[in-house]
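Here you get one chain, nothing else, as structure tokens; it is the form predicted alone.
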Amino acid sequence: MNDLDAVYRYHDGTKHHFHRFAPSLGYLDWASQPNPFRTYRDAPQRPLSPRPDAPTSPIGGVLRHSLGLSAWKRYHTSHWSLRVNPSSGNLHPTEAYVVCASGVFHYAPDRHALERRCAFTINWPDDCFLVALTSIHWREAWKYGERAFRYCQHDLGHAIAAVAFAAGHERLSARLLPEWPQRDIAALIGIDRDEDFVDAEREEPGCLMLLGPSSLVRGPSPVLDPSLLLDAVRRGTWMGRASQLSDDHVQWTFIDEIARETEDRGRTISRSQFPIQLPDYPITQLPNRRLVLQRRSALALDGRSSIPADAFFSMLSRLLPSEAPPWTALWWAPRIHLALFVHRVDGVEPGLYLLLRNAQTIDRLRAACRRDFSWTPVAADLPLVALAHGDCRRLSARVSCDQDIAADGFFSLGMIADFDASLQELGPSFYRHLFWESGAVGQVLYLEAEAAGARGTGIGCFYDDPVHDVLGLTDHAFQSLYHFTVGIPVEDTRLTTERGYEWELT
């Protein structure tokens, strides 16, 4: 079997169609609902909550504004948390670990605390640390079945972008470390230790990020020696046992297969694409902390409000690659373009548009699309083209699993990946990265929506091939990976909101 056959088999096998959805249980087994928080029993705890008279540490600040709790919601006797980083179904498969000079720590967002997993001492820069992100597939598979692997990768992309933004708030830079194989990441943070996961759901290693001053993080030479770190954890003292999240499970072997076939064995990337940027990130390009903490996923949109054209164009401009977070955290050229269903943008005619995020793929994308599209430029300083004009509200809702929210906003969109060429060039493991990039795009959209006084929401449920039919796409050259919508939210007044942590000011 060709190296990519397993990727195509999984991707096609987990598509939604008009006549059937991707395989799942078809109902919610509430008795086996996973606990939203993992903990390590008997692991020493280090609270990160600040005293009123003490500044937060850079680690605490990064975690608080990327992976911490943003609020608690209450409806009668039901009580559930929301987080800074969004997640499909609020299921949050992503776990985070911090590696620094004194050891390895698991982040517990329910308490905003670090649980010490491994103690060691190593000589490395005091102002640098690593953040490792993992996925617990079961948290998503419980609800979504075989399509859950896709959603876990979306959520990783959101988390990568959230960490990059939060690092900027601490005047730090962040980037992914593609040199690290997944198996080494697992060994570094101890999720390959069978004795620590007795009866507990296993975690899939995702990615490793380096955070620190821009001159070190984005310089031409590696800051940290992987062999030195792996030797330190082998000699270190491990502690803590992972908690079990559910008593009962359904085994989705298709997820296990695609995880195995897309395992990232690491790759060497030219450091020339990480130019040194001094001084460290100016925070003028960052969403402020208030916006980060107030971000929510809209559950319904009003279906009548509009947005000015200049605000719409400004929002789209933030989705283009630049020397600012989160794009500086990624090591590859953009692979995601946006097919926009424009509904209510003042001064922009309703219809179907494309935002082209990588000029090198425009000719191939144009050749793959329908011949009758106009490809008319819309703005002089924005790679946005009009394909066809007309009311596309019903169409956008129809292809987004018949969800009205896709038609009730200013616009909705599908994220179209340069799929086959990317996999042919960079291999099966890049399948994950395509979803990471789409998640990063979604994270920027969430924050831009909040900044515009609106609200967004990611849409993981869409009819894959009908979306491709709209554009005229007929093979694996380009594939839709994620949908999104932005508009004015309709708030559910039955719900009450409480702050994320007791120690925070209202």
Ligand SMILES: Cc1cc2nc3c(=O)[nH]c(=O)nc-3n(C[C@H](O)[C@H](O)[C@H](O)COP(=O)(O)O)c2cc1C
Contents of the next structure:
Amino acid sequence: MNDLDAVYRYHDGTKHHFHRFAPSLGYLDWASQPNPFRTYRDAPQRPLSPRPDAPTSPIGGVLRHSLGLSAWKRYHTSHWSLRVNPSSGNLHPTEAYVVCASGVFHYAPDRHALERRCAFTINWPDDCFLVALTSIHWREAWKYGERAFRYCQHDLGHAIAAVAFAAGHERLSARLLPEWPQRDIAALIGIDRDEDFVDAEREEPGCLMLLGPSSLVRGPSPVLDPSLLLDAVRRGTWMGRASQLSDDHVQWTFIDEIARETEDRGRTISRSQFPIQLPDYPITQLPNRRLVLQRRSALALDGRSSIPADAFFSMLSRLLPSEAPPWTALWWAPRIHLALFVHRVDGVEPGLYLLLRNAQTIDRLRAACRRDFSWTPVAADLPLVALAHGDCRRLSARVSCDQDIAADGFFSLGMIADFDASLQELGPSFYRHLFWESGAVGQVLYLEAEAAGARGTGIGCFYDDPVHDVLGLTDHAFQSLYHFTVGIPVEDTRLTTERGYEWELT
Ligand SMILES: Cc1cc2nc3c(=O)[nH]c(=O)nc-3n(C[C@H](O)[C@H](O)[C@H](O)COP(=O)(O)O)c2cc1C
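Return one more block: the form predicted in complex with the ligand, after the form predicted alone shown previously.
Below: every chain and molecule of the assembly, starting with the one above.
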């Protein structure tokens, strides 16, 4: 059996079709709704500084502006929190851990505190720390069934980008450490410790990020020796027991299988192996902290407002690879391209467009698409081409699981992954990375939308193959992995909003 067979089986098996959704329970079992906050009982708690500009460690600032709470919403008797990072169904499968000179800590976003999991001694490089991200598949599977593994990976991509931006605010650099196998990440943060997870839902190791001064993080020499670090935690003192999130569970074995088959065994990357071709576009500043905290998903868009072409082009230029966060956090050349349904952009004719994020793909993508597309360049300094003109509002809503938000904005889009070639080159575990990249693209779009006075929404529900049919894609060479929409939101005035943390000024 080819080692990619399991990836294709899962990917095809979790497609939504017009006549049939990917397998899920089909109803919500409210009694077993997972708790969105994990805690480690008996782990000593260390509150993080509420002030991001506090002169102490930047860890609090990074976590607050990437994974912290951004608001509490209330409607009648219901009360729920939102976070800086978005999540499919607001279910938040992503957990975060910090590893620094003083030990291993779990981040508790409900309290903006660290729970100490392990104390160890090791020689630690100045001003650096690690952030490990994990997924609790059950949180997403509870609602979405088998497709949930995809959503957990999207959410990781959003979280990676959020951490990279927040590091930038602290004047730190952040990057993924691909040399760490998932198994070692699990050992480092203690999620492989059966004795601490009695009755508790297990966490799937996702990725490890190094944060610190640019000279160290992006420098040529390794900053931390994995074997020394693993040895230190093995000899360290562990504390805390993971909390159970639901009383009852449904086993989704397809998810266990795809997680196993795409396990990342780590890889050595030489930077020159994945040359990032720097484009000539102006790189905009980091979105400021206020924008990061105000990011929200639009629940509905107004179906009338438009955006000037310049603002649209500038938004798209931020999605191209550059030496700026979050792109500097990723180690691979872009594999995600955008098929855009343009509805209301002043000066840009409605229709189907394509933003090519990696010039090397153009010939293969063009060969895979319908023959009658025009491939007409749109802007001199942007790799954006018009494929076909026409009103595609109904079409875009239809393929996005009949969600009006895909038609009622300025534009919506499908993220088209260079699927076969990437998996053949980088192996089954790269299936996860394709979603991470699409999540990172989504995170930039969310923030660019806020900066433009508009609002975005990630769209994980779409009919996979009908999207491919629009483009004429007939095999797995390219696959749509994630959708997104941007426009002017219509607020739901029935909801009231409170700040994320009581101690924080509005
Ligand atoms: C991977 C992903 C998929 C999503 N899919 C949809 C979707 O299909 N339809 C929708 O209305 N919202 C979708 N959302 C938006 C979430 O519902 C939203 O992020 C969540 O409710 C939290 O709200 P917030 O983004 O305002 O913090 C998606 C978000 C993510 C990250």
